[in-house]
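The chain that follows stands alone, in the form predicted on its own, written as structure tokens.
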Amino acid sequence: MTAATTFSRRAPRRFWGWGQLDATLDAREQATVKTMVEQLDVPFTERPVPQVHEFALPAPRVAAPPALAGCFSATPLDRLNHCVGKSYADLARMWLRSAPTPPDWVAYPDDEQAVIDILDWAQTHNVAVIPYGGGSSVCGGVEAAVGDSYAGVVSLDLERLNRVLEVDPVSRAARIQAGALGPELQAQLKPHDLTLRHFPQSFEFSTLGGWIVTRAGGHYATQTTHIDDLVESTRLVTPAGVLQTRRLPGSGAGPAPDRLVLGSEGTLGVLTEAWVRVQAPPRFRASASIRFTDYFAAARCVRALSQSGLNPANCRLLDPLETVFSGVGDGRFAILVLGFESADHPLQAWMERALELVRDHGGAYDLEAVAQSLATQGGDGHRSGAAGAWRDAFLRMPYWRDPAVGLGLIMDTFETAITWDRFEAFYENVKADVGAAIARATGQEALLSCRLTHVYPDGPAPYFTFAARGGADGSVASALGAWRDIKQAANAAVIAHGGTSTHHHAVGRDHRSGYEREVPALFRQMLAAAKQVADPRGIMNPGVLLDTVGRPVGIRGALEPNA
């Protein structure tokens, strides 16, 4: 990889894939990827990865403001890194050496006042602003596809606003800047013996602000599943002024302003900091890996667990094929990864009752492995067996996708939520609809699997994974064309069969077609009115969630072939 200049203070990232520029797969991971690729009858070979010099980027269309020139960058690597997020389609377009709608500039404000100044300048000069946290969006949320009515586009990167500013150990809360990556805020909370305990799969390369404005799902499979549950107050810089909400444990005073900030995806303003609820790190853990021969019996077991009040920290059910994708099974059984954790008390009673429910539903497990996970306070027995293997695979999966994209394979996911009474029919119908769409788009039977990532007393969040050869010619271009058809079919299927357009991956551009069917038209009009107040000139992330009144952008980005 040739060296490239970047204005960022963080280690250089792959603009064409996941992780840092120097990331590599170990021998075991290479073998896993090889197995996955060869299951699709594609020979596993390494292809040259994209290089910065292979991209011809247009010159910036607007001049950087002289007073802020020190935080504006137009280096090719910075612009490429802020061109798109990390969805399959984002990476495929980079492998095609075609940078879609690169931002004219990347701005790195040093403080909140610089954010205010940038928005003031952008309003005056008709420049669209795309707030950027860690860039891990998989739904077109950070792409500069804003239409033709703007003089330019700036990607506003909050990496320098990355500090824990204040800790309240009595109330167990912390005030943290929005640009803090997961490992950064975790490291700063550790000396206080506190943790946020929110671990999305993108933890390494996503930020607190990104989690909040996309309503990210985190570590816990039950109870505190979303970042929503951890937010105490927020501070949002909008083009019309600063919105600072009050810090309270709860309130019944009308519609909550934080609820407008949560999930706003940069369309109303730039989140600069938030007070969040933190906790002591867990000292007691317990885990079990449970096999089921009947997948729907396993799902009924998960329902019983979710309605029991036991509140397991981990309760993820992998269907047989998903165990193969995750490297924790051979496809003969569904596997339930079950775990408990606590900072306060041992967990034997919780695990014993959970295993009673498991036995009631025909599940089998290794009692010795369960005992080992319970044996040592603060130990790592909970990371043994399939549970530990799944955890490691969960964090490393994004790295496995990169070489497959370059081989012209489609590897992607979509997730949703549905009530328990409709789950079994939903699972079958969505697999049938999307499987048929994959066959039409690629001419072959796909590998299509599912896991339950989060569960509630009233329903689960199914998370589907699919893989297929993209087309007869084996090219990335044909794979990308097939992906567009499959993605639109998946969006339609989850809504048609009663689910949500997204459980925790946000809306962006890629899920707007489903979102607009899911959310009442009157509410969308109310949201558009709120945007008009906070962002009267429509400069904030145009095209995401909704169109700006008087400035329609439509659904642009990865789903449009010419975007």
Ligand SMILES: Cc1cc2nc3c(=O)[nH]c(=O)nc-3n(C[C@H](O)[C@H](O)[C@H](O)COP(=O)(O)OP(=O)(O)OC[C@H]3O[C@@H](n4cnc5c(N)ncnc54)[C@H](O)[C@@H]3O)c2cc1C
Contents of the next structure:
Amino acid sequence: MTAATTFSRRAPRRFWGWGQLDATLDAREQATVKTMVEQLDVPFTERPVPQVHEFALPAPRVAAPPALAGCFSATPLDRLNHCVGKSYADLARMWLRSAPTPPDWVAYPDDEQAVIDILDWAQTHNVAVIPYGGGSSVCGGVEAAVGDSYAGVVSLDLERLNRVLEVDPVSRAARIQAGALGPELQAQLKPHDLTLRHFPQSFEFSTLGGWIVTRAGGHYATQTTHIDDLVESTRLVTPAGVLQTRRLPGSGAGPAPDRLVLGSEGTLGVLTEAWVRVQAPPRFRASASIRFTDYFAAARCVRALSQSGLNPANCRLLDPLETVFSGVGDGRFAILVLGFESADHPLQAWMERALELVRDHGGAYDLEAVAQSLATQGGDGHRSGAAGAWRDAFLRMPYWRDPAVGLGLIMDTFETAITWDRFEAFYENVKADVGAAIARATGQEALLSCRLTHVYPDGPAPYFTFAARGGADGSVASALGAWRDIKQAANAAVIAHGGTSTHHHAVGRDHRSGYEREVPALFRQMLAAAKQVADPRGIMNPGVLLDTVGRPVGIRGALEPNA
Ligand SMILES: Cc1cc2nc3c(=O)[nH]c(=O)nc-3n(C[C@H](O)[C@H](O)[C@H](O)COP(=O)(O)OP(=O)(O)OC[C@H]3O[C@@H](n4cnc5c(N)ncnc54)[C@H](O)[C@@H]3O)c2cc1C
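And the form predicted together with this ligand, for comparison with the form predicted on its own?
What follows is the entire complex, opening with the chain shown before.
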């Protein structure tokens, strides 16, 4: 067996970063990383990337079930790839050559029956099961930190369940297996001239199942922001049996079962497939990049847009520092990236009305560029100009992060939502609290920026990004230590100032402290009771979202000092 042996049928991924093993940065991207790193007083030197042979993994503690041996892998590469997700702390630990709690086995079931058999085997042998989609969790959702009460842990990777099984062109819906990555489902829907149009930043390496159980946020800045509203029905294999919901366009029949599956984060069972609402690809687009000298005037403009009923597909407000991080500005202005799309009608009237609101709030834009975006319908017009630059930087950002983490930089994000009446104070207070925490933990002034990723008539979803040098020694270890303090402070700040612990990154392990303050205790008891029915022996993703009855409590993964 070589270091690169894997049972995965996909192109090998970086276990220590984003993308495939052979991903590279172009010269311009390398220069950007160098500038960013040097701005924070971190010397820019080549650091060797982690190699599989540098990790000493313990032997699996349980034997694989003989009948399923063909889909059970214990190769070091597979175990490392399933050890953690893709948060800053996950990557930092890999750069430190520390695989905190590798799963004993990685299972790649070929079909739903194999999923059922694995759960039966796991229940009988007291083995914890961690459902795994694309592994892009940024909150500890796929980490095998389950405590000592289990005989072993299996990471259950759904990559072989990646097909579009059925398309209903009349109702515009598709039945899709949960393990399909974004590009895989997109490619299979294309011959039907249909698309899901749910594009999280992690689209390339995340799955339909992962999106549904984490309630992911896609590219639509208004209306169907979360995957929730695109889900028509779900099929969940639980240790207690299969939960199949009915396909309906809407229903008022009591609490909706799909709503319990959405956000369940692998704690109730394994989502094997879902019917989702699809649509024709957009033919008409319009976009504009708008500059504001006053950030709060820009925010008020976004509020007016979100309450206008125009429902722009894109309505991302970048504060001045965020424009620098995204490579679309120089830090002097806030920039609003505004876009409309439609498969049905030209968008001139929508854009014209939106620009009236923009002018009312003091925004400035290049009229010719807007006219050009309206003129290049159906093609790649939306990929040019500031909107295109923002989109490209947005998709490439995770690739830039990899070398920066290895150089001892902390680069992370946290996201939340707040009602408009409290937004301005919230923005100031969260920046002050987290900025102070960054200064305390690193001894440096904070580079902390914000963009509004999604907006609703009653409030925005602010998404904060920060970068800092970990400590004077520039080591990844000191950076990780500093990150723990900053992350705790961010978790506390968003809740203390009235926001949610997460708008779309899910709860996992890292956001549990906030979730437990945000959600009523009685509701958490109701959820725990539901889990006991679906998962009576408590084998499903222990430590994520809620404590498992009868098992160790308070497992926190990356936030624990020795993890
Ligand atoms: C660079 C980057 C950008 C990101 N951008 C976005 C973004 O724009 N929007 C957004 O919402 N999130 C984003 N995320 C977070 C992450 O991509 C989402 O949470 C995504 O929905 C996870 O999907 P996945 O398939 O990778 O799931 P995984 O990471 O594999 O798993 C996530 C959780 O879901 C559970 N799970 C996965 N599949 C199943 C299944 N079939 N059945 C039951 N449980 C399952 C896992 O056990 C785990 O708890 C980003 C992450 C990164 C690293």
